[in-house]
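To begin, one chain is listed below as structure tokens, in the form predicted alone.
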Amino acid sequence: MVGLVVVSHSYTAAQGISEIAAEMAGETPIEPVGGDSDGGIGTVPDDIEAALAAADDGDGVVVLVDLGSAVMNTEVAIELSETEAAIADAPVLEGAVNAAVAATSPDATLGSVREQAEAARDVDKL
């Protein structure tokens, strides 16, 4: 099964939108990560790196995130991890979503998740 990370600057608002995904994903596992090492704001690719590998079943892991550097410090944490991880261009919570929901398809990989989390996209509110 496909796994998935979401990665806040704030793990507050990280374990939220994992919260929010959980209700659609069954079984997913869904990793939230977040805050520096004093529990303020900001991202750390160690902490990363380990939600990576829990999330992780064998299948891959579609990643989250919200802003800039969290996109950095993934990449980072991908380079130093053995998971097979793809970091997905979405809105996150929204994309969490509905990587949650295509997670649980029986034939869901690394690239249809990522798929799926990206149509996010184009999902109009109003």
The other form holds:
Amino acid sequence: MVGLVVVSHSYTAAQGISEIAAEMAGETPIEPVGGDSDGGIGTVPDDIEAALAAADDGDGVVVLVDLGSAVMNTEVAIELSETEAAIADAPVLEGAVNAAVAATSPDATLGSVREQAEAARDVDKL
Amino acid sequence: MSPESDAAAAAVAAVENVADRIETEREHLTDLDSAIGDADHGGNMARGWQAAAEAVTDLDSPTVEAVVKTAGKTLLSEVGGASGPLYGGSLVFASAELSDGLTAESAVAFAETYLEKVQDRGDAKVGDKTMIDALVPAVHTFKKSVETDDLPPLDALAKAVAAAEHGVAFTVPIRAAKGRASYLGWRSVGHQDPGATSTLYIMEELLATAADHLDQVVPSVDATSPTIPDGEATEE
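Show the form predicted together with the partner chain, please, the one above being the form predicted alone.
The next block holds the full complex; its first chain is the one shown before.
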């Protein structure tokens, strides 16, 4: 099963987004991660690496990220990690929900889940 | 002391000197960042470098590579913003260039790999108003001074610092195209980039530490012509 990690500058935001996505996710593991080493706003590669390991069920992990340094710190975490993981270039909430749905498919792969997450870029709200 | 452990001791001293300098400049960096960013550069860098200084002091029988790698890993885990992967991640990856110790050649390779990592990660180019504006002229000036002009390493480093100074000044009048400052558009004009500034402080401390280590005075250099490779500033 493909796992999901949600990375935000705020742990609270990552947790809330994960809760929303979990509604659609069945058994899919979703790990929220965020905040700096003092619990402030930021992201830390070590914490992201730990979240990747926690979400990995053997089929890899798709990562949803918010802004700027979350992307860079996630790239570093993936380089340091044993887990096969890919960042989805997608809005973090919509992408997480799409990815959660895609991950429940019996045929889901790292590629298919990432692709569905990225399809969230084209969803109109109005 | 063996040359290797002597160089490692100098590397530890360099990290400590950088940590002290960043702490001294903390408010200034935060002021620069509050004008065009999120006002956390001084605090983040001070916290990260302080932790890095403690971590490298704790190393048993350090090597130059281990000191640089440990400092980088500590910045990665303590900074919590873009400075973590840009400064820390780049140090971790570039530290491998120092595996056979510190020479003029390995220092050039280290500087080039560090620059390459910052560019890969941050995807910025000269003129975007980022640390790249200080780093590119500094690294290329250092390389040219060592490889083409055959200057002693300390003179080459002094020229590189002078080039970085020009780079920092260059960030003031331009408009930010990368990082959080880019959200401000034209309002970023007239402000000095905090990342370029802290990059200069780090290089100044490397120079001062190297001079101290070699028991020489910091050379005065002609800083009128920093080296920027062709096409670097105009590339899209």
